[in-house]
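One chain follows as structure tokens, the form predicted on its own.
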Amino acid sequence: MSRIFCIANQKGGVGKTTTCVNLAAGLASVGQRVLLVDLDPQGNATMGSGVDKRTLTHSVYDVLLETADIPEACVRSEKGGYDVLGANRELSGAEVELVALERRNERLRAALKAVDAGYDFVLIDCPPSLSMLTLNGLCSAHGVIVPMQCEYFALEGLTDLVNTIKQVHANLNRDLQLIGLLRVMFDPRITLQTQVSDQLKAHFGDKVFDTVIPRNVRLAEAPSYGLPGVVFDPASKGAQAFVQFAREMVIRVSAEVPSNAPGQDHTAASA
């Protein structure tokens, strides 16, 4: 059974796509079978995986409209070592088209069920808004991984996101929970970032991942080469941090209580 995680944050520019692409490559490097789903019409996760979004025969757009299934639409990131269900500008139109369709929030969930046995992890890169696309991701997922910078405004955005997760959990997807907060672009020399990091750990406890992703130029350069940072420069501090994060994710998932166990709390409220 695959474990499905949304990489989400309603604030833009916090490293969602960088996290998604490098976590996928990191998980692949430690022997996991991974599918990356790009739900952002910009298609940055697709391009960052070395897949040209302009040449896609099928994309996540076709999967959402049920004109193609995932095995037909996904392509291989040869350098990353994982599969990609890519996105391009066609996906922008899906917002309008889905509104009139039945099961509009559950299209992706149904498609992923058909490939459940084929992957250990499914990572969904969500756009920075609570759109129909993001809702499809949240309705499909077992949990949400939140990349965030340790800055003041990031804390305000986090409150909104936690409330969104609670609402989706209550009304649409009882499996959804907050998996954890990943501190990204972290610079320990900046006092404010250290202070915000301490606040996160004090308030969210073990929901804050142990791994910290440092601010790293090589991670920023990698997309221009169509490569995950983990592949572009494996020796860089950023790449090594993402591989460590992948290992932490594998350990967390293997230690999880089964979802049907008595007393298991799926809500974000436990955070």
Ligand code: ADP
Given for the second form:
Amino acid sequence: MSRIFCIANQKGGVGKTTTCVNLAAGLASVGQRVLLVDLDPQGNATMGSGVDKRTLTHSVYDVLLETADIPEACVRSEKGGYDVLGANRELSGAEVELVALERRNERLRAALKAVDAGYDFVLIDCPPSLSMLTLNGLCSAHGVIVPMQCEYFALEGLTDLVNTIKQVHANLNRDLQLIGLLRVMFDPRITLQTQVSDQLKAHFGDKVFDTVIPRNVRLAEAPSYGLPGVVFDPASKGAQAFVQFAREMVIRVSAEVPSNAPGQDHTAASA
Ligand code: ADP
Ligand code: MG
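One more: the block was the form predicted on its own; return the form predicted together with this ligand.
Next comes the full complex, and the chain you just saw is listed first.
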């Protein structure tokens, strides 16, 4: 059975795609079977996995419109060691086309159900908005991973996201939980970042992942080589942090209690 996670934050440039690609490669490097789903029409996670978005025969767009299934539409990131359900600009049209269709929020969920046995982890890279594409992601997932920079305004946007997760949990997907906040692009020399990090821990407790991803130029360089940072320079601090994060995720998942167990509050509300 696969565990499905959305990498979401409605802000752009906070490290969602970098997290998605490197967590996928990190999980693959510790022996997990991984599918990366690119739900952003920019297709950065696709390109960053070494898959050319311009030459895709099928993409996540076909899966949402049910003109292809996932085994048909996905391609292998050979270097990354995981499968990619890619995206390109065509996907921005899906937003409009889906509005008129039935089960419009549940298309991805249904398609993922059919490949449930084939993967240990499914990671969904969401666009920087709370759009219908993001909603398809949230309706498909067991959990949300929120990458964030420890900056002054970081907490502000978080409230909207946490409320969205609560609403999806209440109305559309009882499985959905906020899994955790991942501190990314972290620089411990900057006092403000350390302060915000402490505030996050005080406020969100164990919803803050133990692993911290440092600011590391190798992670930023890797996409231009079509490689996850974890593969591009495995010895770099950034790569090592993502492999550590992959291990943390494997441990979290193996320690999970079924979400319908009595007395367990796994909802976003406990955040
Ligand atoms: P998003 O998907 O949220 O828009 P990205 O993952 O594309 O964010 O990251 C935004 C920019 O920051 C990219 O140029 C990326 O290479 C860079 N970046 C992300 N994480 C790091 C990091 N830990 N260290 C250095 N640069 C990073
Ligand atoms: Mg992105």
